[in-house]
Amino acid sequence: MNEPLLEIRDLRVGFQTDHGLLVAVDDVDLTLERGKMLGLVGESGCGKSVTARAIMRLLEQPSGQVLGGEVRLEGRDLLPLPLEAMRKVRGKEIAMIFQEPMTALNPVHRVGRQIVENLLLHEDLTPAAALKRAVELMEWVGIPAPDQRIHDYPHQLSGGMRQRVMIAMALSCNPKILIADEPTTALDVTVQAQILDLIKRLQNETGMAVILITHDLAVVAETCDELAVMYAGRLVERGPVESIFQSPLHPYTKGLMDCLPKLDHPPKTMLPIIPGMVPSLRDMPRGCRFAARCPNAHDDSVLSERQPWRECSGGHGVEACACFASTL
């Protein structure tokens, strides 16, 4: 078997706070194959963005820290790398699109300069060649009049154009992996569709692998090959998109599916919801973290013991919570 492009094993991430060390990501395992798109979904506060930042080693300092695990890129563990070596990985081998481009782009530098800076850092180019390449990249991602827009500051561009600049910057050095952290946040639906179509097209053209972090299961169904569902810092289900959408196993995954609007719903009816909230990092149960919100949980013992992971057929795996394990 070919080695996966990216393997994450037993990843644990915590933050030092006034209340002590709080664990935000707890023993997460993920695998990303070459040329594939992995969707990472879950409610806000479930650890999706923290997982992505841990891969890039961009956790907030000094509070954020990786407590354990491995992040292997083509067999090489990135976590123990010296900072200088990791800087060569960022942008060149793994690139990231952040949620809000207005905060990710430097407001006092022209967008062209910011793309050029990445090219000069990782590629053997002269400043003139890097500038020409930056114009080509902006045209590639669909920015009109790129030879003029390259001289604009971020505030002079629309949200969709700023996101395209971020994509151009991320893809400037042909990375092996692109992490897109909710790349359509705060964009209108038309621009959202354009950005997602652009990412999919560029993936097909370059052969890169993609981790797409999103709240939108419809987007995952349309674009992704694999799906991983996170809840309260843990993975609760992962597998091929088709398998999970046809036969979701974990109650949380089923709850997310039920919350999707459906064409056969009577008009003006309330959408189903998952009652309750994601538990606070200060108040995480030792066992099944979804049990307090689970409609099938009738045994308090699931709160005291962590539930085992079970691999099912076709690469479909699930945290086998006691309240539904008998159905697996």
Ligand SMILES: Nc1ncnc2c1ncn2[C@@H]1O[C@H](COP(=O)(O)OP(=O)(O)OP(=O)(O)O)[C@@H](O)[C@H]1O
The other form holds:
Amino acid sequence: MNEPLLEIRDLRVGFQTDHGLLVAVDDVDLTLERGKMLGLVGESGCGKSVTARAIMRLLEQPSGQVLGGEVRLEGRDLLPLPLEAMRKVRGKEIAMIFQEPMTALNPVHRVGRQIVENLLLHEDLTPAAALKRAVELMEWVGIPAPDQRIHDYPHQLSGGMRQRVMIAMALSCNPKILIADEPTTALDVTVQAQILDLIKRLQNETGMAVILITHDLAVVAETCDELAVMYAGRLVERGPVESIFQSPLHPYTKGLMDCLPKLDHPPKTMLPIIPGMVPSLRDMPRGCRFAARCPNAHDDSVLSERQPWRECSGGHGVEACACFASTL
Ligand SMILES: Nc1ncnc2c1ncn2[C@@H]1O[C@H](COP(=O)(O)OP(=O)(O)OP(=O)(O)O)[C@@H](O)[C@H]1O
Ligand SMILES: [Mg+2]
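Can I get the form predicted together with this ligand as well, since the one above is the form predicted on its own?
Shown next: the complete complex, the earlier chain at its head.
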């Protein structure tokens, strides 16, 4: 079986709004190999969560719609599946965790019951066996005294513990893929590191593949195998993490990397930022979407035509805008 675990081709996603159809994800291609961790980065509004929700077929309804493309899980396109079949994929084959666990946990039910219900939905277990498994899962994700915590309501747990419950629920049926959409941004720094370590440990133990959506390139450098950089709804660069960190090609990727704190920065120096803003969905240039903020932009012609994709060596590829492609 040489096919990738998950292959996304030409994914286009739009929203019907008062301003007409706005395209939030435009021709995105991504590949996730078995057992690997793919980091998906980009500034706020670049289309990371919409991409993840499109994979899960959980776009906001009725406004959100997939306009085209394929999402192949082990060769099977998920987009045309009947809803009933898709429900079986969700949770069982692909699970997702969100930035704020309170949005996914039911505040009026004890956490144990929520894990048990998830298990009963997808696995052939008796209620007693599901309860036993829920305690084991809570222990597995590092929740102390799980046989007592299982009776707690979500608000009785700390943010870090709630995120562990979410992870236990997500992993309860051994999914092949975990999509983690900014799983740590609501947590303080020490707990963030613990949750990322936990995801990495569970990934090693289960062999699942992970898509980690984050703003934080430093996290990607530490945890991921592959990196995909999105800008304004499009993929601008992707490849193995070492290759992109050693030689980022797109000016946007370089800009993001320049914003990382460096050991040789003198104390109290301001970190650089990328000046300007991501263009609005209502006002997207037809060509290079980064041109208005790009230090290399030298003429407006790149704004009018879509810039070609170039494959470099070792799976490293980039949207090769005319402003810098000659230097590649
Ligand atoms: N329900 C919706 N209706 C209209 N537009 C939407 C809807 N959901 C998302 N969008 C738009 O789609 C674009 C991509 O949003 P998305 O949530 O994927 O960004 P993101 O990269 O996940 O950002 P963040 O880092 O802030 O989470 C944004 O311009 C957003 O305003
Ligand atoms: Mg998001």
